[in-house]
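Shown next as structure tokens: one chain only, the form predicted alone.
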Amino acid sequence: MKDDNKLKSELQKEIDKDSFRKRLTRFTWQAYNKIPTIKEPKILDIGCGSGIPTIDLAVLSKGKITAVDIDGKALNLLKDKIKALYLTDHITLVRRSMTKLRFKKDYFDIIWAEGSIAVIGFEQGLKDWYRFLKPGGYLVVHDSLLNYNESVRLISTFNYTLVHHFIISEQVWYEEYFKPLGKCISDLQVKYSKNYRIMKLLEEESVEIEQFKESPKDFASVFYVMQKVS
């Protein structure tokens, strides 16, 4: 089992999905730029993972970011990035489940959640995170487009104003993420064609690509920029 886990870890490094995810960080910038300028904002990044948006938020805001995730391995990767980029004064890591967040009331200027709110549901996220935001603070959520109408309804229900939103189409996801990822995996399948164990692992890594091919419209997503009503 240890050998299999080590092999899988090494293969994931070779695939390096973060390198493809970085192709979409322009949308993080687009969303952030819809927020009025806040000098050195306090930002809570919920479900930060290995920190692709977190690093961009630090560069954009020059503020203080509390980055939260339950995945220790992902946080260790982010920790290395923070050190390499000399961002230790700007980013603090917290290993914790998003169902057990404990922060001061009305403390953060911005709460950021890219692809993480689905873990607890859009309604629960809006309700739970509201208390951590300062009056007039901003909540930015990147989520599936599938429940768009219901999500817009919930935003006003839980005392937020929808400041801005924009859609990332399935075509963009294909061109910027799934297509280059698929090319990478195909190249590795050629490289390791005689290694049965690696080929099986590459099949597992291809699952999300197959899911995309089966129902590409399910992968369209939307950024919501909301403001807490004072």
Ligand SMILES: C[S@@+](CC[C@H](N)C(=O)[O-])C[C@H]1O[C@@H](n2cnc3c(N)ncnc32)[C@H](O)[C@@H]1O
Given for the second form:
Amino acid sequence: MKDDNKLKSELQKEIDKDSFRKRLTRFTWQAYNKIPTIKEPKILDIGCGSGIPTIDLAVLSKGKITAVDIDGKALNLLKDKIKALYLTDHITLVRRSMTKLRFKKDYFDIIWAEGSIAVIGFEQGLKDWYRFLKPGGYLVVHDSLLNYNESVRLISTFNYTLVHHFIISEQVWYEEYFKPLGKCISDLQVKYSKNYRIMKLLEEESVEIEQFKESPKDFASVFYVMQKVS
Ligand SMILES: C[S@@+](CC[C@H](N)C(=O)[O-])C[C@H]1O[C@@H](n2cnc3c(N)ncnc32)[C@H](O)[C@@H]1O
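Got the form predicted alone; any chance of the form predicted together with the ligand too?
Below is the whole assembly, all chains and molecules, this chain first.
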């Protein structure tokens, strides 16, 4: 009998959340296009995961991306994508916690963090990452909309200018992510209805969909494009 981890990773391949996540990358493009052109920028992608935004940033910028995450499995997935897309000259992977980042001062043109700043909190992220950015460099954060007012206050407190921001509504999250993900999971529940172990795993995979249904507003998000005041 397959062990639970193997079964889970096979099921995750079948669910392929990345394929739904990709439907939101137009917002990564929208945010990137708010930054004035920088030739071959050095970009730090914090909490890159399996690299859906990372790949797009490499394509958009033609620069050098340092992609950091604590999760070795996600980085391995990203490593395979980088090889397949011939992006090895553009993306370097670093397995490390964002609480232990070590880079030169004033080094990066852009720091990018989608869905990850909550790990240390918006305030700590703004504080910790400031020193790695060149004066005039850009920090782009994609975060929950729930703390919008406090986040906007912190941006100016910590010496950044808010250049641009835009919201991704709960409706967009529903149409582009939760609805297709829900459909995929329902199809699998039909396919594996007689397999108790897989049905149990599918229940776990449904948790975020249930959370969304209970409180859709909590899932709206916002992109902040900030500039380090020189
Ligand atoms: C919601 S995912 C976002 C992934 C990717 N940025 C995206 O938008 O698709 C959050 C990522 O933060 C990473 N993460 C969580 N804690 C971390 C830490 N302490 N240091 C670095 N990365 C961390 C997770 O492993 C996960 O890949």
